[in-house]
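What follows is a single chain, given as structure tokens, in the form predicted on its own.
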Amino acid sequence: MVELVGSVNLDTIRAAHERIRPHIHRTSVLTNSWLNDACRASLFFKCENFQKVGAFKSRGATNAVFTLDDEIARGGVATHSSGNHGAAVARAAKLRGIPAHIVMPSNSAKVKIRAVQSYGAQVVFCEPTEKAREIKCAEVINQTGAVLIHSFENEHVITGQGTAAMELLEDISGLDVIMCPVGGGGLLAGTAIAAKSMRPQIKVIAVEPQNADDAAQSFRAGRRLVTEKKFTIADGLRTNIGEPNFAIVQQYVDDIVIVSEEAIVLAMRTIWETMKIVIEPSAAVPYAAIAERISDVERKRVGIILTGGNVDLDALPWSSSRDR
């Protein structure tokens, strides 16, 4: 068994699942006959929008926090995040009874700031740039002695994220394809290793916004590229893919495709309307690729990880209030 990023493999993913099982939901897998007919495929949606903190991030953060030995854990944990990962780390720290310091951009959504604070974490604000986040987080770690729980360049985060795909393949037999979004690549790396280890013939396809397509560009070039991000409504996918994550992607992922902003909004709305569930824009990205026929899944059994459901209800992308 190939080991990358330390010891990320199916065994460590299974161990992570045992570790975090008391603290997370085994989320539902939903289907919808209308969507199946429209796509001429059988779609199975792994609903991480029903997960603790409303996103798959609870898996990786909980695993990373609970793998720390007691002496290191006493110093607390720190991370930088504008949303779901910050809340997930804060919650995991509360469960373990240790301090959490979450660096957040000053323009973070108020609902996300409140979510982090609700778990008792200390929020430290910084300028809204990636460099400012990293610098401020390093300062916090230096001052507090906390340990960094990076949102995707962390082997325990990756193994934790891989548990979603593991559950999906245990619950649904005979999948031909598994699809998930890609930002920093923690979910994709864990998903790819779990899926290819459990079902070697499965195709692993990642989907990315056209306005934040560094992973797709890197995949085509055969080397990791860092690009400047444009605006994308899929705010959880604005991060460049991590170096260790891309090494896993090169070995295990079959394709990375891109979708437009318009396709993301339409896919999000379609899932809301047909499945009667709330998902965030980043979670809609894989279905957007199917609906736009960018990924050929006709007559196939397709697993889709719906990554989260944290949405600012005052700023829905199809709301007329956005244009006022």
Contents of the next structure:
2 protein chains.
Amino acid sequence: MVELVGSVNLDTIRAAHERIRPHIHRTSVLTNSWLNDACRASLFFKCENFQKVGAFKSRGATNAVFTLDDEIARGGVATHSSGNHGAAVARAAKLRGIPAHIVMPSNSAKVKIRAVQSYGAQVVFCEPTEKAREIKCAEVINQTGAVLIHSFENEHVITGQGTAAMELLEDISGLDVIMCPVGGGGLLAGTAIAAKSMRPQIKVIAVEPQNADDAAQSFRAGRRLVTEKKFTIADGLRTNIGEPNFAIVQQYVDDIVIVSEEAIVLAMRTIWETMKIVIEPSAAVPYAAIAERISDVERKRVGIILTGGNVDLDALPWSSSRDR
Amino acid sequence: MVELVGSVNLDTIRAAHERIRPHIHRTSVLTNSWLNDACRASLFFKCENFQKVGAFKSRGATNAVFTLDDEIARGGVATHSSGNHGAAVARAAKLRGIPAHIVMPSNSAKVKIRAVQSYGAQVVFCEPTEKAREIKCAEVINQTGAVLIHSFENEHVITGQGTAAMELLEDISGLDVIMCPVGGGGLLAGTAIAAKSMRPQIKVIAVEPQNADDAAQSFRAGRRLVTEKKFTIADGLRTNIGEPNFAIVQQYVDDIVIVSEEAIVLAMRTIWETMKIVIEPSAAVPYAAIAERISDVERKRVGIILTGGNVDLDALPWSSSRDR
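For comparison with the form predicted on its own, please write out the form predicted in complex with a further copy of the same chain.
Now the full complex is given, and it begins with the chain already shown.
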């Protein structure tokens, strides 16, 4: 764990950026005067919803796949994912010309299954539990000799995710705060190391759904807790924070705050309406903390990583809440 | 009419751009590799959905309001609009510090009424017919001495709208085609003059909903026809093309093609899903013609003006079609 913490640093993040640059977008940073007025701050949104496969996950997955030695790479890669990481690994493997095996829960959204298949990856279905995913993925690895690209407990994934914050701090000067959501903690760990290394005085604030607040509870307790979870609309953030991720978070993150489901849906809708961009619920979580005045950002320059834009347009949270 | 045609040219468009530049965004041009692959072309989307008030209408309205002599301006401005032009005039008047009177149909969306009011304009309601709007607006002008800023039959509005194409051609070299939707023809007239003046070999293709195809019929007939209309989801394009606009279109536009309602909804959804941006139905109309192979753009560099992003998130066309 300590080794992993050490191996993610600004040098490795910069090297990762060079490595993945041909394969990813340097995404836009958008601002919105209405939102700035509403919260009396200057918000800078790093639009990873515009990233390849529609999410920051492309960064970490591409870095991890392209870091592999040729010999190991030839055996292929495997992961388990119901969402963006699976598509990102599949795409990176296709770019490198190696096989990919993606274990997906049998109840995954069809559009996500098709996305993975469109990159030529082999999809292996399993029961929709965390345990079943891990077991099936281990089986696949045993059978195929593929190497695991875990979605967040992987130093090269964390390093790759850190390139989003690196670009944001390169493009926007004088940030007082940087905010991102936390699920497994891959993005948060990379973001925190990149941001604190480039600008030590910056505050790194993570935001988590109240219904899946293991990272916030762990942060307060000073040790990693595995907590009971309720359903959250922020489907990218349902997982527990990883062990190496938590070690980095303890060292580099200033605070983890929580937001309600209602606040997430309202924040998502506000961003769609004012900024005219499509973001997924998980991406709305940091702005929810600002809109609800849980994080005080008045008169500050705030970088926010919008994590992704993959949503089911037939099941938007406001239309389903209207139907209920 | 001939005078008007002459007064809109690349010089006046450049002057308009200088005039409005402090008050509008130079909007991004986005590309998407998935869409490019799907239609075997290079598409460049000029994102006026990111423009002030969420639509290109800011350009023309701001130019018209800031072109007024001080003495005339002091009397205020008036217009009738159920949509983006009303908000754009209200905003421009606020920026110039003059009164604005916006005549709106009594059944206008609440969000649009609030938008106009948020700029301090006086909203005057009328019956929801074109005739009632014109009569009420004439009354308001009589009573207040305000000057009419028509949403498309106005040379300064047309000139202002032309700045979007001007920016697009400045930013993207070698365009073979430029496409935009046509309703009243303010955007189309400005776009056509800007594009043909800057790059004579470019093809200017307008796209119109089949259910409101007066411009396409007029273009074929060689004279302006006022046609029967059916309902179209593309609410910005329900109006007849204006007289001066049609004169410009006859001179500068290469073709006007039509698209079905289904094609518009599908194109809108495709752009939301692949590009992760929110556009209104009218903005999807040009891409609909490409997706349906009505306009052949294979191996071409195509500029597309995405006109705006103001949609009611509670009444998206795909959710309502599902409910039916």
